[in-house]
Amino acid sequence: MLREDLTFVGTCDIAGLVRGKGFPSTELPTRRKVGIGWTHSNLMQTCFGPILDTPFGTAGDLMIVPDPSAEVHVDFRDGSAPEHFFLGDICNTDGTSWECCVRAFLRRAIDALNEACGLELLAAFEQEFVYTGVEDVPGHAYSLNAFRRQGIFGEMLIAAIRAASIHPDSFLAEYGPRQYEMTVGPDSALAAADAAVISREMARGAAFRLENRVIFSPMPVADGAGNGVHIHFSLHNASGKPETSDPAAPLGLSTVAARFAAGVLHHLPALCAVTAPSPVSYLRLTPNRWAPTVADLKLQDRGAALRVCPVFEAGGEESRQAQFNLEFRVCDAAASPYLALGALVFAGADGVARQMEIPETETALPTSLNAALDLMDASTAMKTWFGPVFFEAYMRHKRSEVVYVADLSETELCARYAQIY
């Protein structure tokens, strides 16, 4: 059979969905440099396909430009085609950065916290999604028989992550119906929203070699369980110590910790739009599904937007320091990975800069995206972190996607977006 070998490069847009162009491999000495040709309404595209909705018209070139440290080269050694292909950056056709890149957008937050207290933010993803590779047997949540039924996936899929340079964490059946997690190592913030993009192409890459298919929904059925997207996050310094925990401190956490998850609580009603930015997402947010309604902060606790996550005091201070985190659990895959650790590290840096303190009381989530993109077009913090031009855009997209699913039911809505991502 005759076959050249292709490359792909691309970005995780708005809608959280790699969309990019393919090009013959032996032009990636060229392409490193120039790119792929892109243009401003393509960023417009919704998660069901059609651009609804646009600032910039049919005009503009760009190019979206291969970083070397985004390269993704796994082979599953099924005579299928490897996947190949590069996350990029979204440059202007003099090489500048666009403003309404998402990893320029993260780059930007990133940014802002070393200015405000000289710290980087490590992080790592939790994913959750369904497999369709499995019979539903309920009562089988966590259990080593839910373990076994989804067959070779499972290996496939650590395989895969590890052949992609990204450490794997752990792999487990889930709570709800077919539902299985994969969480990856930490790493820098851009790395680690590299590496949760990636991973999920993993598992979309390892199930449609098995004809079957994984589905990273907020809510795939509307009386079933729902799929979150988990960020694990602890603050260090140059030198790479960790400056998250003060154990004398309330909930252990270092001052500067406290006013970072403080900024969080502070603009958290309003992030909802860029971190639960579907209107499904709000279907996963209710009472008794394991998912935040309010911003609190809490110790231990499953139901909270930020989680002081345990730790193991087996292997003293050090391990112990280094082990200690926070969890932001307002989130899922509808969100692209860098616009939602973007957003919580600009919020966490707004709380450092004006020495927050953590709230009394706790604040109501929105219960649609149109009230959280409310919130959000009344925020001037989160003006300033997007920018006029990316601001616009990413509010356009997001009413136009409200406004074209209004008319579904919630059984209706979960099926679409369950179809999507």
Contents of the next structure:
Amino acid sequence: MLREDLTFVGTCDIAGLVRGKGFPSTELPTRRKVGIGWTHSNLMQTCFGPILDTPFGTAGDLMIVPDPSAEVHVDFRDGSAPEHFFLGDICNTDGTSWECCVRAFLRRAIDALNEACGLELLAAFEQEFVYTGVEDVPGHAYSLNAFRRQGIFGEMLIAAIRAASIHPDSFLAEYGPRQYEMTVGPDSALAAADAAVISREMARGAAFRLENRVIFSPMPVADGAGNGVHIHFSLHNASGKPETSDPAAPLGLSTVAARFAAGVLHHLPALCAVTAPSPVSYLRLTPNRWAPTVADLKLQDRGAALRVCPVFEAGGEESRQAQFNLEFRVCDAAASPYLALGALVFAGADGVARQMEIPETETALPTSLNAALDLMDASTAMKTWFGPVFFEAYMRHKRSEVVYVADLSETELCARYAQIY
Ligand code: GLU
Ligand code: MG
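Next, report the structure of the form predicted together with glutamic acid (GLU); the form predicted alone has already been given.
Below, the chain from earlier opens the complete complex, with every other chain and molecule after it.
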């Protein structure tokens, strides 16, 4: 069959979807410099496809420039076209960064943390999803049978993640019907967000080749189990030494980690607009789902917004320090990992810079996307992190999405989002 190798370059945008364009791979040397054409209003494409509202109109040109450190070239060896894509940065045509580039947002957050304390953040994403290639049978939760019944999907997924140069950590049958979870190893913040995007795409790619789907939607069905995205993170100094733990301090947190956590809790109700950015996200953030409902920090509690994770002491003190991490649980796959992690890091950096203390009281999380957007709209800090143009674009994108689905029942809403994510 006559075929020619194609490469794709894209970004994981406000809608949390990877969008971009393809080109003949022979053009790669040039494309590495000039990227692929993009336009401002592409950012305003909702998860449903149409642009419902835009501050940018139809004018203007940008480019998505491939980042060589975010190249994926995975051949599933089944005769299908290999997955060859790059994640990239959205730049102006003169090569400068566009103010609404999601990866640039995360880079600015990393800089803010560095400025606040000189530390680096390592992160690892744990992502839950439904795999449609198995029947829903009773007793599925964590069972060997459910692990087996997904057939070769898990093996394909782990092989694809590894072939994409990401370190796979685990794959398991989760609590919900047909629900599975994948976790990858920790990496520096930008690489960790890239890895979250890439591993999602590898799950989609493996399922597609088996003529099935994966569903990352935060609530695939209204009365079912939620799909969370849990972001594990820890702080390290310039020589890589962990700085998150102090066994003698409350909850075992170092001073800087406690301030970071305090910043996250302080900004959290408003952060939800970015980390839980769809109307269905708020069906997940409800009681008795092992998902958070208030801005709290707890030791080893899976209902908390921020969980101090367990450490397994058997490996000795050095291993304990290295394992020690916090987990942010108010995130789902409707969020771009760049924006979710960026918002988390900005909030933590603010806590460190302003020497915040863990609040005595627990503020309730918003119960709808509109309520979260109201809080974001009132947050001067978030306006500064985004900058005026990106802030307005984000608000208009998300407000228009809320209006678009306002008349749907919960069942219809879940079905609609399950088609997309
Ligand atoms: N599915 C839960 C969530 O929506 C998390 C379950 C777990 O702790 O793994 O976040
Ligand atoms: Mg889980």
